[in-house]
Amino acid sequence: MAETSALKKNVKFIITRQDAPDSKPYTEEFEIPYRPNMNVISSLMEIQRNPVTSEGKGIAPVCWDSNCLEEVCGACSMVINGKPRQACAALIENLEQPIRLQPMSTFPVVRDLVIDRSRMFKALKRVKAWIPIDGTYDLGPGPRMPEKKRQWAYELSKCMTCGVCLEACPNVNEKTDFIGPAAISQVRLFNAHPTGDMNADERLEMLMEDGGIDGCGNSQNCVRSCPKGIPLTTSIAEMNKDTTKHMFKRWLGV
């Protein structure tokens, strides 16, 4: 017990840093006082207040991204002790020391732990992850979604575009153009909507293009790593089935 208390007096970090998008990454070590209920974000804030390494060298503050601090926005995604996850939900007391922080490698690094998630937003544009309606006048209430469908659709709507599933997926890398599990799951969500179903074929056509659903290798890393517990592999299986049906209908001219 005494040894555990001693370990908790200070928290040690090894942080991968990068000064610019085209700079070479390097690591720096930090040590800060432990406080109960600290998470990785509060620890980074402590380092920012006093940007000094373990050796006593003054440095530029570490850069990271965060917003909601309650695992909703997806901005604070990073690799913590080798696992992609949300920094706001990572409690220090549950992490093995020294705590290693790295930017996610699937995305371009802007600086330090800040990454550019543009590829995810471009993917959502590719699959038309929206419901186009004419908003110039009141259309009245839309069709109701059956409660059973609404329940599982709500689970898909929890996606916060954090990028963790792409980081965990071995098929998302610089050698492939795989769109990733998040966008595929969003196709299922919008195709399930009574109004979104009007554009279902367009979304399925996109999934049948290069970089679409055939890029999935079924490693199932995505569903294990998703911080919101979204059934990503179930969505991929459903979209695989729907694209196959769509392909046969196209061949038969139905």
Second form
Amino acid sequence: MAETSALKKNVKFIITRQDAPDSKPYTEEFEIPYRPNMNVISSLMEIQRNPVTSEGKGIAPVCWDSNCLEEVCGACSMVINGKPRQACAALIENLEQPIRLQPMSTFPVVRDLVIDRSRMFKALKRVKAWIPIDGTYDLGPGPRMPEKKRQWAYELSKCMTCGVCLEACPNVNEKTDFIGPAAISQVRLFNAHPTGDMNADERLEMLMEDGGIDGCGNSQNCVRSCPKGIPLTTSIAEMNKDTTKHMFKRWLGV
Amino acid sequence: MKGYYARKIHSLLGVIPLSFFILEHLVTNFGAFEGGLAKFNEGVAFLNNLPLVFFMELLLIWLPLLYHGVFGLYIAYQSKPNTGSYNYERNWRFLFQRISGVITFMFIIWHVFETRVQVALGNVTHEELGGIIHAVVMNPLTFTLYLVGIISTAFHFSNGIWSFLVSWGITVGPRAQRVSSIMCMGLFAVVSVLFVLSLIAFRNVEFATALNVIDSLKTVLS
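Same protein, different state: after the form predicted alone, show the form predicted together with the partner chain.
Starting with the chain above, the whole complex follows.
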């Protein structure tokens, strides 16, 4: 008895679709049978199995991007009911219906819900978000990191470059070249590392280039939106402090 | 100039000298509330008798104001407000900072044109300035516009100090930013009330006598 009523329950979706990077977006509605514990990704898989809209029109299946399915890879970011988040961690039970799915349109849309996050990886290269350890000979072990520092640095290392903070930021748009909160927080992470600190100035200088940290307007949407709870605004303020110090050091020192 | 420095100078000029000028202006205007026309004119006379007053005005008010205003319009243009999707207090303040910035800039241009520019053109004397503002506040329309302008200025000033503290890395953690936020909003309340009280004080009839232009206009019209 309970099973039949569960079978009758349907989940409604309104999905923003786009056939090609430069074609016009449109919406389509879908209704799929409810199953316990389903999430947005499993719903999209269901639509893929039976690509028919609620009006009964057969269409090309909806495209999306996903990978790990446990909220650590950052691939399945999309705007769900108005807020950007990971589709794999968006349980249908917790969502208001009809569920609206949109691509994170701050990024170039490839197709349907698939977006191109290359700008984030370019930003990481720009700020040198790595620790150079290669030498022509064995450089030996680096300095140790204090445990207290490791604890907060670990939180920053959870960043999965998912792009949610850029989508939420009012200053990341086509009118600016702001690199966004994620890369700024990564500068803090790599500058906190005892070996990474040896190249700290280079990273700070990249933040002082055009499109760098000065693009932040303190709306603080990023910290409220980050799926990993990274203290992005603390990172930005800390980098504001470090770039300010670096600016004065460059003027007054040497 | 590189964007970082342009933005940094914008942020610095907002506090030094512009915020200090707002406080100075508040103190002078509050003289109208405290001691009426005599006290207000005393304040105006004191300021205009300062040595090198022209250069002080130029370097501490006009040029910083022009830079902060014009660059600020560009910053406002670059943002894409999203308070509809992200209904958070800080996000609303981000939006209000930009709206109030534009309103304040227009208000200041109008206000300076009515007062300082007219003095420079020789149309009014320093002693008649109180009368000019009296005429403004007796007209319901311009009184409302002044109220909006003043409150918008007070907000932009107070909230600007909050974001200045973040942008220069002075308030880093969430607690520091929360405490400074409460303090800045308190400052907003105090500055607004004092400015509004000063504005209302200009409604006093004694300021009317300070403006001969109005009297002569009235005789022409009657």
